[in-house]
Each structure stands twice: as structure tokens, then as C-alpha cells.
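Next up is one chain by itself, shown in C-alpha cells, the form predicted alone.
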Amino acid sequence: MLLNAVIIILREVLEAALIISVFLALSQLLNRNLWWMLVALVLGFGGAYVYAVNLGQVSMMAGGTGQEIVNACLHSLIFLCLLLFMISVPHQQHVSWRLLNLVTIILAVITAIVREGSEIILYINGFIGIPDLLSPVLMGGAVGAGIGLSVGVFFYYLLVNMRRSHGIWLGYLILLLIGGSMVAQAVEFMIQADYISATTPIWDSSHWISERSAVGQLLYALVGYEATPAPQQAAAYFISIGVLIAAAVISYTIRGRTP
């Protein structure tokens, strides 16, 4: 039970921690005020609690697939925020673009906390009232959360202590990978809800890196690692990354042509 708690909490914390740490680092490198973090944390944890409390009703929607649909929408919303962030960064000299950039950061962080935080609340809540199990779950959860937060802190200091241009581009690269992961996970939820037909996985790498291992969880959060991905997930992953790259290139090109 202790190990299961470590893996489960680590998986949930890692994704949110990476998104938060990268946006914090990029905000600092782009000379942005960091007040948005307090707003995003408060709204995110509040939203996570509301979502967790009402998850039973949500799950019964759409013929019992409400949770999968909502989770797919949350992941898609994070991808949309990353897309708008990539587009808006080159145009920070304009107030409207700067405001859009800030809104996308806040919304992405809030959504990530709602998605991952609600899962943590539900998991721990399931063991309340069972003292023999609650204690190891809390201990394992603390270890998993500590590892996840440590990874986030590591990436934050890695980015802010690099040469400014290198830190920004590495941050962009991490966001590209996270964006691909978000869309791939959204597709996975739609497969679980039977809105997309399940097909034979295109590979099985579980004998090399298990998804339940610490390395597997880190790769899952960072690059969307899936040991047995469906073809639709792989296609969505690479297409979404291509869309983000194209949007960033076009936006920088337009800025370069603007007098």
C-alpha cells in the first residue's frame, strides 16, 4: 500500500509540478510579475475540491462516461492554453497580447491543479475511516508528493540559472512535450469512454520501463510516456507537438515582419 501510494501521488503531483515550475521559470525569464501564482493556486485547489466532491454526479453524466469526458476536456484546455501561450509570447510589447499570455498561464495552472488535485483528494478520501490503511497511504503520499515537488523545483532552478535565451527555449521544449502528453491523454480518455475505437497498441515497452516505476512516472509527466500506446494516441501526440511548433514559428515570423 505504501508503494502504491507513492506511485499514485507521484504521478498526479509530477504533471502539475512540471507545468507550474516551467511557467514560473518562463515568467521570471520574460520579466513577468509572479503574483499570478497565488491566484492560480487558490483557484486551482478550490476547483480541485469542488470537482472531487461532485465527481460522483459528474461520472453519471453522458451514460456513465462523464468523468472521462470532463478529464479529456481539461487536458484539451491545457493544450489550448499552451498553444495560445506560444502564440502570444512574441508579441509582449502589446498590452492585449500580454494580457492573453497571462490569462493562458493562470488558466493552464488552475486546470492542471484541478485535474491532478481532485485525483489526490479522491484517493486519500477513500482511506479515511480505515486507520490501518490511512497511515501508510499518507506516508506514501507524502513521499510521492515530495519527489514530484522536488522534480518541479529542479526544473525551475535549471531553467532560471541557464543563459536567458537557452532557458526560454528549453522551457518551450518542455511545454511542447507536455502539450503532446495532454492531447495523448485526452485521446486515451475518449478511448476509455468508447468515443474512439480501441485498437491494438503499436508497441509494448513495459518490459523496459514500467509505467508504475518512478522513471516511468517521470517520463509520463514529462513526455507523455505510455508503455502500450494506441495508434490514435501516438498520432495525436506528434500532431499536437507539430501544431505547437508551427504556431510558435508563425507567430515569431509575424513579429519579425511587424514594423
Partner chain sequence: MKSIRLFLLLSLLATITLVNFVALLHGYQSSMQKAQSLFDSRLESTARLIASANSEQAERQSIAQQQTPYSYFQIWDSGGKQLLTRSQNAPEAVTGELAEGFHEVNHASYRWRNYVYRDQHLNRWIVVAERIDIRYSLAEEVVLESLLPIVLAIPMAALIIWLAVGVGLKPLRQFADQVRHKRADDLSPIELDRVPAELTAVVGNTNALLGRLDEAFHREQRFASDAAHELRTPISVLKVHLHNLRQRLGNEDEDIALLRAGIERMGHLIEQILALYRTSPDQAAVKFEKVDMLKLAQSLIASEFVQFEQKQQQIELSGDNVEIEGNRFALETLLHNLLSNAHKYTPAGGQIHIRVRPLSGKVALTVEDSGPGIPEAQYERVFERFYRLQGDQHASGELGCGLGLTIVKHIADLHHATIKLGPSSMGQGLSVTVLFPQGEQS
Second form
Amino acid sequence: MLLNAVIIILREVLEAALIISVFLALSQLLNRNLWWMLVALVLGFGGAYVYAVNLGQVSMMAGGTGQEIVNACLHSLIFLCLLLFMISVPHQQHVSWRLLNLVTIILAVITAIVREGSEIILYINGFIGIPDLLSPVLMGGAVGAGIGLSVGVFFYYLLVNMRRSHGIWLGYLILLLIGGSMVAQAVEFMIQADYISATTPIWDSSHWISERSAVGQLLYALVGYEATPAPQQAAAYFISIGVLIAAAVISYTIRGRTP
Amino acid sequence: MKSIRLFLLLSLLATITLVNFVALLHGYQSSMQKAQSLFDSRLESTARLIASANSEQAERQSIAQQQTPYSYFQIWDSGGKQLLTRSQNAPEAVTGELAEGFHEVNHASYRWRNYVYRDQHLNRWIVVAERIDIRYSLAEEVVLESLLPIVLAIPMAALIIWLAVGVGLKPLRQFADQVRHKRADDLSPIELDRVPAELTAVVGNTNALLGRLDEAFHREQRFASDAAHELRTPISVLKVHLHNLRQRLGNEDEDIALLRAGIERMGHLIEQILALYRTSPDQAAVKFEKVDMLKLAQSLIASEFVQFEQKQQQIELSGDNVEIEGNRFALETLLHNLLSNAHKYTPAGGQIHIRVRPLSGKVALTVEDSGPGIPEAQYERVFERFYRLQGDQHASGELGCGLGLTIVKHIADLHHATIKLGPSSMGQGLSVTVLFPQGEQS
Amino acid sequence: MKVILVCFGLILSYLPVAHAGPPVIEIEIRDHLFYPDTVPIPADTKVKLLVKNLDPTAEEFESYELNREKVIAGNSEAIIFIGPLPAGEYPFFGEFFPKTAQGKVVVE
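The form predicted in complex with the partner chain, contrasted with the form predicted alone above:
Once more the chain from above appears, this time first in line as the rest of the complex follows.
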């Protein structure tokens, strides 16, 4: 039970911690204050609780595929936030762009916490009635959360203590990977709900790096690794990264032209 | 980076957590594996044991109360068609498949791990099964005991790191505090209880810098006041000779008038420089006494009334008798400089108002004139040494050396007073307010 | 929030859902076990799994091999489409109780 709890909590915490730490670091590198973090955390956990409580109802919607649709929407929303974030960063001197930038950060963090937090709440909730299992689950949860938060702390300080320009670029790179993985997961949910027809996997790398292994789990959290992705998933992954890069480059170019 | 202390706390804690927990998980996994293979081999030997202890081939009743509810066994004939015997809690059907090895099956609301053993001698199958949750919880209980202290130790480590880092950073904090609270004129060296190796260079260099600054400061002061003092005598001699020259040549010579004006100006400059250094706030130990500002202003105006009259300027003094702690000579100089500025820059027939009044626990001295005033952008600069509005080409054509307001500022600083410039209430002109602290109504 | 979710769901439920076709296979979750724990399905065919969770606690149907992941709340059911798949064994498990909730899809 314990190892399982570690893995579940770690996976969810790691994904959320990664997004949060990168945004925190970028906020600091872009000279913003950090009060928004508190707002986002509170709203995120509130939203996660509401989603967890209503999950049964949500699942039953849309012919039993409500959950996939909501999850796909949440992942797409995070991608959209990242996109708008990338676009708005070069225009920080305008108040309205600055506001948009802040809103995208807050919204992305809230959405990430809603998505990952609701699973944690459902999971822990299931063991409240089973005292024998509750203590190993809580212990495992503590270990998993500890590892996930520690990685987040390291990422944050790594980005903040790097040379400023390097930190911003690495932060961007991580956001690109997160964006790609968000869209790929959204596509996976649409396949699962049969809104997109599944085809045979484009590759099978489960012999090299199994998704079950620790490395596979870590890669999944960092770059959205899949051992057997559908072609649509892989395409969505790379196209969305391309879109993010293009948006950021265009936005920078426009700022360069209009002083 | 916001705070070194927070950085050290979080990064150290993250390191401890990560290293400990990953090591812990590794240990957990390998001990679980060990336990599982131990359980598996026990299951295997149980199957052989049952095979050797039970050689009857006919079908029998199930054996009751022989097994714990956590495990069961079945014995099947070679074809798997007939159940020869079983423990009471065992299923009556084949669960999973009859192939030698380990399998996992569902039975009676639990997941079981069974071992299927092919008894070659009697040509039959023996199935022994154990509940999986029991196997795991047995193994886990052992590991959990060792895990709890490590998890609980993390908050403790956090507290200890926080305190230790705080102690470690104490010299740095002390250093920062001393630098922050240093008065502008305090150039004494910074002293720490103990100087750690990392701060030695910083403290040493800072103190050396402060020392050099202090020395340079004193040298400048000494030089200027010595020079001014030494210049007094030749000027007095010059004045005597000028007087003699005038006696001989008569009063009407234009060159002599110009010469006289030049000498007057030089004498004024030297007096001002001397006043500047006598009143500068870095000058140690100036004698303070209770001074009634209104009375002081009265006597000063009386002694200088003639010059105001010459220019037909109306001078007006109003206010209350309020006392402040101050140096009489310095306050006199301050008032004199303000009045002479007002006199110089206010055109003939203009007005000058002086007011002394208590203002919310402080004493406000205000001098207003109806002169040209000072543009707001220049308010800061006029206090600089030798700064004159529009350089030496001031429209008033008045003599001045640009030290008057600097001296006023020095004296105000000496008394911890603040100066505020503003437009005069007389429509045009300048209003100077000096706000002295701790005024007392007398 | 709840109202928003419900509204959202109502809109979704009117969307045309174009999967009446595939055969339905029922799987039950009882006492954190899958019944049946072996699910045979035909090769190269899309199949609709109807997973009924009869436990009061939530469970997450998860399979790395099938690329599926779905949380099923306590006392509710969920639909998961799988396939078309080539022949082989595809293990799945309940992520919240993985020691007991285990099963596999056998494509033949």
C-alpha cells in the first residue's frame, strides 16, 4: 500500500510542483511579486475538492465520458494559459499585457492543482474508512509529497540562481515540454472517450523505458513520456510545442518592431 | 534570491528529504522483494509438504479447521477434473489455471497468490494459496516501523536547520544592522562579536574605507577653516590700507569703490566659510541651551534694521514666545542668513514676514518675502555649497557666495530640524520654514 | 462551481455521441477486485468496457499497455473504450488498490 501511495501522490504532486516552481521562478526573474501564489493555491485546492466530490456525476455526463471531456478541457486550458503566457511576456511594459500575464499564471496553477489535487483527495478519501490501511497510505503520501515538493524546490532554486537569461530560457523550455504533454494527454482522453479514433501505437518503447519504472514515471512527469503513444498523440505533442515556440517568437518580433 | 536563510533551509531540507526518502523507497522495495520471495518459497515448500504428507488418491471430505483463513489448498487429479480434497475455505472449482508455477486469482472477495505443484509420483496437482493483502501487510508492517521516525524527523530537521542557519548568519545580520543604523556622520569602524572567515575581507575593507573617509573629511575641514582663518589677517590689513588710501585720494575715486566692494565680498566669503565649519553637524560637542526664538528674531531685526530701511522694505515679526534647545550662535547665524537672503532678493519697497509658532509639538520658523522666489525644480540644489541661482548673473546683482543656505541647512541638521521651501503666501516670493523638534511654550 | 459543472455536463450530454456500435463488456469492482479478472476480447475490434464500481471507495482504472486512465467514484460506473488491438495480453489494474485490483485484457 505504501509504495503505491508514494507513487500516486508523487506523480500528482510532481506535475503540479513542476508547473508551480517554474512559474514562481519565472515570476521572480521577471520581477513580479509572489502574492498570487497564495490565491492560486487556495482556489486550486477549493476547485480540486469540488471536482473530487462531483466526479461521479461528471463521469456520467455525455454518455459516460464526462470525466474525459473535463480532463481534456483542463489540460487544454493549461496549454492555453501557457500559450498566452508566452505571448504576453515580451509586452510586460503595458499594463493590460502584464495583467493578462498574471491571470494566465494564476489560472494555469489553479487548473493544475484542480486536476492533480482532485485525484489525491479521492485517493486519500477512500482510505478514511479503512484504519488499517490509512496509516501506510498517509505515510506513503507524506513520502511522495516530500519527494515531489523537494524536486520542485530544487527546480525553483536552480532557475532562480542561474544566470538570469539562462534561467528564463530553461524555464521556457520546461513550459514548452509541459505544454506539449498537456495537449498529448488531452488527446489521449479524447481517444479514451472515443471522440478520436484510436489507431495502433506509433512506437513501442516499453522495452527500453517502461512506464511502470521510476525513470518512466519521472519522464512522464517531466516531458510527458508515453511508451506506446497513438500517432495523434505524438503529432499533438510536437505540433503544440511548435505552436508555443512560434507564438513566443512572433510576439518577440512584434515587440521589436513597435517600440 | 529573497533570503539566504530561507534558501539554505529549503534547499537543505529538500536534499535531506530527497536523499532519505529515495534511499528509504529503495530499501522498502528490496525488503518487500525479499519478503515476497521468502513467502513464495514458503508456499512452494508447503505444497511439497502437503504432497508428501497426503498420499490418498480417493475423493474425500474437505478438511476443516486445519488451515488459517489466510491460506488454502486443493488437490486435483491429473486431468484437473476431480477435486480430490481441499481445505474448508478453498474454492471447489479450479481458480486460474492448472499449470506449474505461481498465479494470482480472485476468491472469496480476496486476491490470492497460489502455487500449483505437479506431483509427479501420484500424478496429481496440488494448489496452495495465500491471501495477497496479508502477505503485503505483514511485510509492510516491518518496514513501516522503521519509516515513521524518518518521516517525523523531517520537521525536526527543519527546525534545527532554521536555528542553525540563523546562528551561522548572525555576524552577517549584525554587520548589516550596524551599516543600516550608522548615522551619516558616524565614520567609526564596525565591530562584530566575532568575524567569520567569509566576512573578514568585507569587514576589514569596509572599516579601512570608513577610516580613510574619516581622515579625508577631517583634513578637508581643517584645511578650509585654517585657510579661512589665516586669510582674515591679510584682509584686515588690506582694509586698513584701503582706508588710508581713501583718506589720501578722497572718496570719489571709482576704482577705490570697486576695490572696496571686492574686499568686502572676500571678507564676507571668509566669514561664511568659517561659519560653515563651525556649524557643520559633524563638528563635535556644540553647546546647547534654551533659546527663545521670538526674542532672538527681535534682537536680530533691531540690530539689522537699518539695511531694511535703506531699501524701504517692510519687515514684520509675529508669533509666540517659544523656546527650543539649541546653540545660540548657530541659531543667530541661521536667522541672519535667512534674513539677509530675503533682504537681498526682495526688491525695494517689498515685504518680509517672519513668524515663530508652535506647530504640533514642534516649532516652526517661517521667513517669507515678496522677491522673485525659486523655481520648484531648484529647491534641492540651493542647499549645495557654492550653488547660486543662475550662477553669478543673478538678476538682483547682489553679492553672494552661495554658502548662505548651505549654512542654514547645516545648522538645521545640527538641531535635527527640517527645512521646507515653498511659494510665499504673498503672491510671489519664497517661503522658508525651519521646523525644530521639541518646542516648549514658555 | 457545482452548478457550472452540471451545466457543462448538460451541454455535453446533447452532443452527438457516435459510439453505439462497439460490443459492451461489463467489469465489476467488488472488494477492490475485478470480476472477471481476465477479459477476453476479439482482435482488431473496438470494445466498450462498462466498469461498475460496487465499492464505496473510488478506484482508478489504469493500464500502461492500453494507455487508459480513469477515476471511477465509489458506487458508480464508467465507460472506457479500448481497441482495436492486436492479439496479446494487456494488464490493467486499479491504481488505488493495485495489490488486489488486478486483471488483464486478453486479445485473441
